[in-house]
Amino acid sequence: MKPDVLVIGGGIMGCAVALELARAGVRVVVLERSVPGAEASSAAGGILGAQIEAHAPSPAFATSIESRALWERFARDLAERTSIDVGYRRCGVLRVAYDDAAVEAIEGEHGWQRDRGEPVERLSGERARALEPALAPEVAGGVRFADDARVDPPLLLRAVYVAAARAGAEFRSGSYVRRVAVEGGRAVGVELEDGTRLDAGAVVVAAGSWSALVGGVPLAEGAVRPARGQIVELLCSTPPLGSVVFGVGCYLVPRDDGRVLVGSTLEFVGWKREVTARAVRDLLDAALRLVPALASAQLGRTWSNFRPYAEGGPLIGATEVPGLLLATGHHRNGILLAPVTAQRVAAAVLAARA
């Protein structure tokens, strides 16, 4: 049967949208050129940083807060559907600095959130080390966002994929979409690289950094472009941190099994999927300054991938082409924004069908 919706891309956005639609009884097919979660989604740090990533009031801040509030239920629902613990931990996020002037700057950068009812705790160096004893003695203080959280992206991608498939979504790997098929000014399906035409009532583009390369999508060249991030994984016998910590030149994301992710660079270098010696050196230097005990950790993996960057923020919902919707351009906050994106895109699809 012809699907109701074709979703281009099997990352966190495509899978989450498919899950939301399938739960609503919509026949949905996800077209993925590789395997679900093979790109940026499963390579992310997994920080649910609605507050740490916000530096000024904006509609995007409100959207981030809304999505963060959905996460506990989202993770619990995935566990009930799949028995997979996606590593959701409301652990809080610290941002710290090494001198009083920098601490004041951090407070000034984030203090406005307090006026909007969000918890922002000013930390002295002593208070920061009381929360996280492994922090270096030279840490002068910072701020804490108690409601920000973390999740384990590879586990998350597996859980969302399994949940969507069990709800009835169909996944087709190895599907290279050349363009969106438009007839009479309306999206009616897609054309694959081999010339095959697949028809559907609506099309959702969730192709990450590749979204603007899909023919027929009303996005200017470079409207969504790749922002490379490099991450180093360290292996510790026990977790050295409980919170996510942002320092000077790096952030540290702990895992329950003792792993610590050291991230991350931000580089506009096109499609060069590389890990560079300079980035690894700089990240490790910053991490060891922040938490000296990491010097004895084992070096695990290193990797890089492409965040989908869109000037002005994420592209979510209907386009000027009826039947064509977007779920892309989330940059550093794709994992955080997955629940609210899925809800909004599914709501737009269902409203158009009503």
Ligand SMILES: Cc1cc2nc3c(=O)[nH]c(=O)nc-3n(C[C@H](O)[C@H](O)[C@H](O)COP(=O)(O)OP(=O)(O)OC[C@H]3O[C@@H](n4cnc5c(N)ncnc54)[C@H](O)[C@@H]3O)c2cc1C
The other form holds:
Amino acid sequence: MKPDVLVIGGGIMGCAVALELARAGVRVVVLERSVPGAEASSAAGGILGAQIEAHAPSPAFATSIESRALWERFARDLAERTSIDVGYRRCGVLRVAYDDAAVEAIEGEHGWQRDRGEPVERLSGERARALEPALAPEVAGGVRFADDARVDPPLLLRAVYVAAARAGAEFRSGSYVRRVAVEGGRAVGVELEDGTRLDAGAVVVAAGSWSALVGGVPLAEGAVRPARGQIVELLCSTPPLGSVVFGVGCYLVPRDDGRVLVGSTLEFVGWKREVTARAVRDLLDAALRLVPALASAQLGRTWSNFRPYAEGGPLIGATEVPGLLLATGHHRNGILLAPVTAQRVAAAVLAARA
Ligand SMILES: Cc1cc2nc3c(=O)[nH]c(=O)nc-3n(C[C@H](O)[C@H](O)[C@H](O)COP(=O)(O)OP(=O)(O)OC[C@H]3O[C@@H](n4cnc5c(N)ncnc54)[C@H](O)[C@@H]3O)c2cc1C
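Condition change, the form predicted on its own to the form predicted together with the named molecule:
After this comes the whole thing, all chains and molecules, with the earlier chain placed first.
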């Protein structure tokens, strides 16, 4: 039977949109060239950093706060549907520095958020170490965002995929979409790499950093670009931190089992899937300066992947082509923004059908 909606890409955006649509009774098929969660979404640090990621007032701030507020229910709903704990923890995020001038600069970057009603706690070095005793004596202070949180992306992707499939979404792995089929100015389906044509009432492009490469999508070349991020995983016998901590040159994301992710670079080098010696050295130098005890951690895995960067922010919802919607360009905050994006895209699909 012809699906109502075809979703191109099975990352967090494609899976979350599929879940939202399937729950609403929409027949949805996700076309993924690899397997769900193969790319950026499983590679993410998992910081739900509505405040840490906001360095100046902008309309996007309200959207980030809205999505962060949806997260607790989103995680609970996933656990109920799948029995998977996606590691959602309202752990707070610290941003710290090593001298008073840098602490002052951090306060200047984020202090405006108090006027928007969001908590920003100014930290002395002592207070920072009282919260996180493993921080270096050299830490001079910083700020704390008590409501920012974290989640475990590989578990999240597994849970959203399982939940969407259970709700009725169909996933076709190994389906490479060459182009969106447009007839009479309207999106009517897609064409796969092998020439197969699939028809649907609407098409959602959620192909991450590859979104502008899909034929027939009204995006200029380079409108969504890959911003590479590299991560080093350290293994500790017990978790050295509870909070996410941003230092100078790195951030640290703890997991309950003692892993600590050290992230991340931000590089515009195309789709080069590499982990470089320089990045590993710089990330580890920065991490060991911030938490000296990490020097005795075991080295775990390293990886890199591609944030979908769009100048001007995420591309969410309807396009100039009727029946064609976007859920892409979330850059550093796709995990944070998944719940709000899924809601908005599903609402746009349902509104067009009404
Ligand atoms: C190192 C790193 C750290 C990050 N840390 C965080 C963080 O802490 N917090 C946060 O909120 N965000 C973080 N992000 C960003 C976040 O991961 C992304 O914004 C988000 O995962 C994007 O999701 P997506 O579904 O758009 O893309 P992807 O996860 O890349 O999914 C796109 C999917 O589309 C498929 N696809 C592409 N082209 C086609 C095609 N033609 N046909 C069929 N399928 C196709 C791909 O195979 C892929 O599975 C991080 C990213 C990186 C790389």
